[in-house]
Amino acid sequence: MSARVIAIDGPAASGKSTVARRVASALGWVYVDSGALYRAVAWKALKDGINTEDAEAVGRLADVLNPEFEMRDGAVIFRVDGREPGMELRTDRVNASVSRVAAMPTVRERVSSWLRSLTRFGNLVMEGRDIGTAVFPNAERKFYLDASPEVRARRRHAEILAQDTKASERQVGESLRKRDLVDSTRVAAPLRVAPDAVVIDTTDLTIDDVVEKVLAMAGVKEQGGSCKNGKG
């Protein structure tokens, strides 16, 4: 039987990463953070001294990049050049480059191919910005999480403060707005709501609330992945 996919899309700080991980754990499925792979391309380009504004050079890099994937603790992890990038994917340099790298058509095509190959690990809960529209347009269930710009800025600011960064909430909000603009206007697989996606506004909801909604609407039993109607 082919693997099943729950796609969870949305803009930055909408809660999709935490929700997707929690949903995958509840179902006993495999969690996939698609954004980490775009960060990996940006990280590798910076590491190799490639100009991340040069789409042709970054595209050539993506074409020959060959991450090694494995499953650990219910999530897909990967190595590049034999090592796990880990928190190096979250540095300021990578943060500043990943939006433009992820907007490059060649990079998106390459990363989408990697993501589709991960069904070999089993049923997936995959989060990102184009999972339900481009990577897995036939996903069994699709969700789009969103929240008000103010709440998203507050959430991301709290995350940044935990890393001892001194950016203000206003600066964080402006950064999110720029990222939203890039994501929603790029030529290749822009951020948008799939026609058949369930939209959940997380502004006034707790993570528990959102996880419960997704699990209820997904129509899948916890820990086992069987449909509630007994099929599949």
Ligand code: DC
Second form
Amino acid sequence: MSARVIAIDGPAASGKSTVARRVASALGWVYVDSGALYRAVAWKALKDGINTEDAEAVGRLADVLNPEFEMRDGAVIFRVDGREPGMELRTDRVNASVSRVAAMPTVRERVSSWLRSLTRFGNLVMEGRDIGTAVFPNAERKFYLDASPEVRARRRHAEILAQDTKASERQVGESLRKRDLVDSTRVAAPLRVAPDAVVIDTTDLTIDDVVEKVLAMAGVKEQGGSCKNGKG
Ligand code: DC
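Would you mind giving the form predicted together with this ligand, to go alongside the form predicted on its own above?
And the full complex, kicking off with our chain again.
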């Protein structure tokens, strides 16, 4: 029997990560953060001194990049060159270049094929921008989470304050706006709502509310399990 997939798409800081992790944990399915792989390509390009505006050079890098995937605590994690990039995927430099890298069709092809291969780990709850529209168009349930730009900037600001950053909420909002613009206007698999996705506006909802809604609509029996950490 082939693995089952729940797709959770939406713009940055709409609550996807935390909700997807919790839904995966409740169902006993495997959580996948697809954005981390686009970040890994951007991170490795920066590390190797590759110009992240050069689609050919970044495409060549993506072709030879060979992340090693494994499962840990109910989530798929990966190593590049034998180590986990971890928080290095979330630096300002990666934030500033990742949307451009993710817009490159060769990079998207490569990352999408890695993502499809992850069904070998079992049933997946995968979050991203194009999971329901392009990576798994036949996913059994698709959700699109959104929230007002102000609430998203506030959430992301609170998150990065915890990492000791000095950026203001306005600066965070501006950086999110720039990324959303590139993500939703690119030619290759732009961020958009799949026709068969359930849209949830999380502006005035708590994480618990959203998780409850998704689980109620997912139509999958819960298997229990606990959830640790999430990035928002
Ligand atoms: O979710 P995130 O902020 O970690 O995503 C990083 C970048 O990757 C962001 O610009 C959107 C892009 N992305 C994408 O294009 N498709 C996905 N499935 C996931 C992320």
